[in-house]
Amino acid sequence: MPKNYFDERVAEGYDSSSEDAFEPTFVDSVVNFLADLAGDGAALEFGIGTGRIALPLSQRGVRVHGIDLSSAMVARLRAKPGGDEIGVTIGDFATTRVDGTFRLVYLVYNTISNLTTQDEQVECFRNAAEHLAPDGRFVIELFVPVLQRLPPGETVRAFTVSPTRLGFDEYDVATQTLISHHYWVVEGQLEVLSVPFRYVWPSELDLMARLAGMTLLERWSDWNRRPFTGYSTAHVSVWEKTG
């Protein structure tokens, strides 16, 4: 089972440290996209966290269940209005099974990269396929690796720089991994967190989908369905279960 980096310390400040992802217009675009795919069926969120997407999706009338490794993150979900109405199973979303089938399985905010081996990511696709009803959809939101933006010989790229927070991604192209280093100030004290990730290209995800009996249905640069191009820094991909 993967190590749980989202402990009480991280969960306590998670929502405030991810303000852009909680911006109402952005959340609406995510929820609209997912609700269209779910239709009148149920949805399963891998890595449900504090309920950023699950809560408003549930309010749209979609029955949502979630899987998450962090009980501390789920406790924040439970404390929010409507949070106690969403079923959550504590476990590794690459392997944990829940009862029933779903019209939609989704995995947002780069969370598949928390699985730090190719085998774990392959198992995640298989787990999604096993939960999907025939013709069900699996959705992933993920960054595109920024290797072309690294100067020759450099391995570190800043992603956050502010008076109270610094963030740097350290890439290892030999192992297709990166470590995100976070530094922030709480009540005058420096907090430090380093979390490993495995970056993965869209074409590799498509192969994982094929191994799990799914094919690519659509791919966009964002939740508003802007075209995906060679300049896109992220993608929203949708695969359909074919068997």
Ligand SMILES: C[S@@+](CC[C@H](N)C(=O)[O-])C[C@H]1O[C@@H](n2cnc3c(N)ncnc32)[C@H](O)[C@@H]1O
Second form
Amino acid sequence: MPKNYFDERVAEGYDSSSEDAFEPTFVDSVVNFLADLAGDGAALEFGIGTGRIALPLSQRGVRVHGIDLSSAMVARLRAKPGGDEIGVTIGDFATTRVDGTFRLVYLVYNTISNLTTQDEQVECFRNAAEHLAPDGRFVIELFVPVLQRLPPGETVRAFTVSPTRLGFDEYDVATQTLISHHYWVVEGQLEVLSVPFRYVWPSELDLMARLAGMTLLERWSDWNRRPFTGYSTAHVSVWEKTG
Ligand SMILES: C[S@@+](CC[C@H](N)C(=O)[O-])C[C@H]1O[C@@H](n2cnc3c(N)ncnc32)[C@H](O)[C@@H]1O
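Follow the form predicted alone with the form predicted together with the ligand, if you could.
In what comes next, the whole complex appears, and the chain from above leads the way.
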């Protein structure tokens, strides 16, 4: 089982960790996109967390099930209105199988990169495909690696600098991994957290999809279907089960 980085301390602050990700208009755009794909079928969220997306999607009438490693994150989901109506299986979304088939499997907010090896990411695509009904869809939202911003010989890039919060990504281009180092101050005390990720290119994800019997259907730079270009910093990709 992969290490669980979303322990009690992280889960406690998760829902206030990003204003942008929880902003209602943004959440609506994600839910609209996913609800369209789910239609009258069921949806499975890999890494359901505290239900940021699963809860409003379920309130839209889509039956949602989730998989997550972290009991602490899922406890937050359970404590919210409607949270006890969503089925959750505690486990690794690269390998955990749940009953039933789904019209939609989705993995948002960069969470594929929490799997730190290529093998685990390939397994995750296989696991998504195994849960999908014929012509079902798999959706990923992920950042585009920012290697163009990393000068030759440099390995560290700051992603946030403020009087109370610092964050640095430390890259290893040989292994295609990065470690995000977070430092923040709570009541005068320094808190520290370092989390490893495997960054991955859209084209490599397409190959993983092919290995799992899926083909690319759509790729956008955001949930409002803005075109994906060489300047896009993120993508929302949709693969269809074909095999
Ligand atoms: C960045 S949070 C995203 C939560 C939620 N999807 C959202 O959009 O707010 C990542 C979630 O994925 C879970 N997670 C990370 N790696 C996992 C794995 N291999 N298997 C299952 N859950 C995992 C974490 O516990 C955490 O709840």
